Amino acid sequence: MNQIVEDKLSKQNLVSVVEEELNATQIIDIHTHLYKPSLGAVGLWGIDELVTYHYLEAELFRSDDIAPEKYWALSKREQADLIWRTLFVENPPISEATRGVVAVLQALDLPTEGRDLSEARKFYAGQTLEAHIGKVFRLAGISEAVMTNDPLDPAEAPLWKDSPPHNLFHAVLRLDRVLEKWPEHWQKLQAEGYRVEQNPTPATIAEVRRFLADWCKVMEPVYMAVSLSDDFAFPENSIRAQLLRDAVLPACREFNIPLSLMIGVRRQVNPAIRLAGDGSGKADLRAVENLCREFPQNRFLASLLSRENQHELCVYSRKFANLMPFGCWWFLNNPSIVEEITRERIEMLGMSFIPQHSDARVLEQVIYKWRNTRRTMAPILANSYALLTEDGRPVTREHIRHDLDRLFRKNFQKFCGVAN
């Protein structure tokens, strides 16, 4: 079936064509916490990491009476065994996060109903990272992944020395420690030879720019990125705002790369459960408005953690061509919410956005996260095409293929200046 021209073409047929084309599309995963093999020492992969992902840890503390401090005292293997027994053996793995683990095991031809993790551990003992990355990417249907790279991470930064480029991975220069935690980390820059002080004097600003330029030359990032709290404001009288305005944005212009703003985190609302203890909050998007208007030569990717902010982000994206909404981040990456947000974006922005990223922290998560995205996106897109057909404009398979290539590849490549 090469062309869809019949006004009365059933939605079911449209869904099947969209599904076929989605399955054939090689996606660029524009935001992950994965790493190329030469940085593999800081990367997470394997069954124990998959099962102890912090989404599952949060579920464990709701399903088992173990105190957090006793859980943290266990070894990684013991933690994984406890979570597997509690969430997969004693209870059906029905949540999005637990069902994702089942999907990964199924994709890797591993048992999904085992009483323990012995077979999975045996499988992973025979894997090499480079080969396993290739297999996982093929199963996920992704051609490339964009990393998250923090030059102030003491575990990661030394690994960049003599780290060669890799055709499956793009770097991103992460700025959380610079913008959000400057008082705790400025001395790290000083120890590396940058003449900075805690207060952002003109000399300090110049040195931060030199630091960013040095790491841009090392990493060759496709964008810079920062995860911001729900109280982020711009302009404001703060070190964060001054560093952003006078160091980060000029560096982005110098290297012709966007800045990704991921806004809405409420950090450690329950510190006892560590990484699982972050929450979300509604942000004031006048900060985004001000940045887009005052810095038209800068480009901004934006992903917001609060459901309540999504419509406003669409409105601002209609006003500013230098703003690119992307993904359904973190707590929003559930099919019911993804559907709502994606429909809203199509209705308001057409195909001029980036629908999803995996945010994967464990390598194998890309398998289930992109399976879920394809499954959720197919009926959404098919419905849009059905409405278009009913309103008098036939849709062809080539139209669908073009749109999917734009959504999952070209919009990112064009906005970030990444070669095809």
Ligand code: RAT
Contents of the next structure:
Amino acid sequence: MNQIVEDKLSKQNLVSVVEEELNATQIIDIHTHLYKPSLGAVGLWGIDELVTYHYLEAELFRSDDIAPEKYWALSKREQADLIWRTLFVENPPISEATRGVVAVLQALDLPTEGRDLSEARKFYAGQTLEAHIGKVFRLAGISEAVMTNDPLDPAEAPLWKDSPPHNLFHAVLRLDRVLEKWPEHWQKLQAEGYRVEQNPTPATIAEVRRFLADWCKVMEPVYMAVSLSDDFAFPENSIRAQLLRDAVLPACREFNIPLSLMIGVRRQVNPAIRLAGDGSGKADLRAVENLCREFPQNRFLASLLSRENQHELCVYSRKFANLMPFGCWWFLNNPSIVEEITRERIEMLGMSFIPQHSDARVLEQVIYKWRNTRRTMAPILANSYALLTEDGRPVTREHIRHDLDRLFRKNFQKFCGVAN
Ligand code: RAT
Ligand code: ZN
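In place of the form predicted alone, output the structure of the form predicted in complex with the named molecule.
Let us now look at the entire complex, which starts with that chain.
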């Protein structure tokens, strides 16, 4: 009897210690769409952006009769008003994405039950970006955010001319336009003075490599990244595979940074709803296997969009130390799925993975996304330590702190070669 009471007590202690330590951990958010202040012109923040997040737009089109074309014709403010009325006033905001907005409002001491957004808009009218970033990062418990920087984004690229490093942000060289949309972008490189052709001739490959090297020098990225469709294959007879093998991977080796593979998007399954119109599909992970085996000098971060691929990714991670699974991406960032994936990863990989990234597109989203992650992770971790305790190896607060530091900071820093 005593034994049972003691076990229960120790289990209770574990939950509260894990919660305390998780709250104290300053997380590095390894994939976001946030920007340092000098790139602020492309960054999103504020109430109207929060409420018109594409995750919410998708829900609007299910809850209201409005046709997408009519919605796109509205101003941002009108769109936000419509979404607020439909998803927050006429219905309780119960979904993950709507509840997130409520959590942000609460964290900022703004009304969560207002009939309209006037109070929130008044608050935002008095904020300056740099100070607001500091406050939001503190509320989210993150020390740094990793950006997504596309050198072929016409809105972003010119801003890099005058963009000093910022201690809260790391850059990432995003390759979607180069790798996935080469036919539409090779002329842009040509216009910038790179002697490329549409066909991947040896000279073109060398020039793409020079383009990547030039941007590595400007951005100092912590990794390169690409989001790939569910039919991604490697090797394959395509320009994408050739650019990947002969330009991207050598450039990653030269600058000693990993390549992040985000695989499983089915782009624009419903173009009428724009950014909200992408879907997901199961990928063939033989592509990841081939890359990890054939390029042992390269390191690969990997996040997969399909739930069905997650176990396989754990298996591959047990085979290849140059593979680092990270995050529960996009449609997977819901407590039920995060729980399943995280338990699977702990069981198969111990603490040698990166559990989550926020993917925040709007600054304040880091507040709710990290709050949710901490809430979901605490019982999972506590349960793992409880099992270990039951099996004869109790853990201390120090052990827990050490593990959390690995999961939310060190694994990233080590894998990407980022200094402490
Ligand atoms: O999660 C999202 O907002 C997606 O639209 C994408 O941005 C995705 O995360 C990506 O990086 O491609
Ligand atoms: Zn993203």
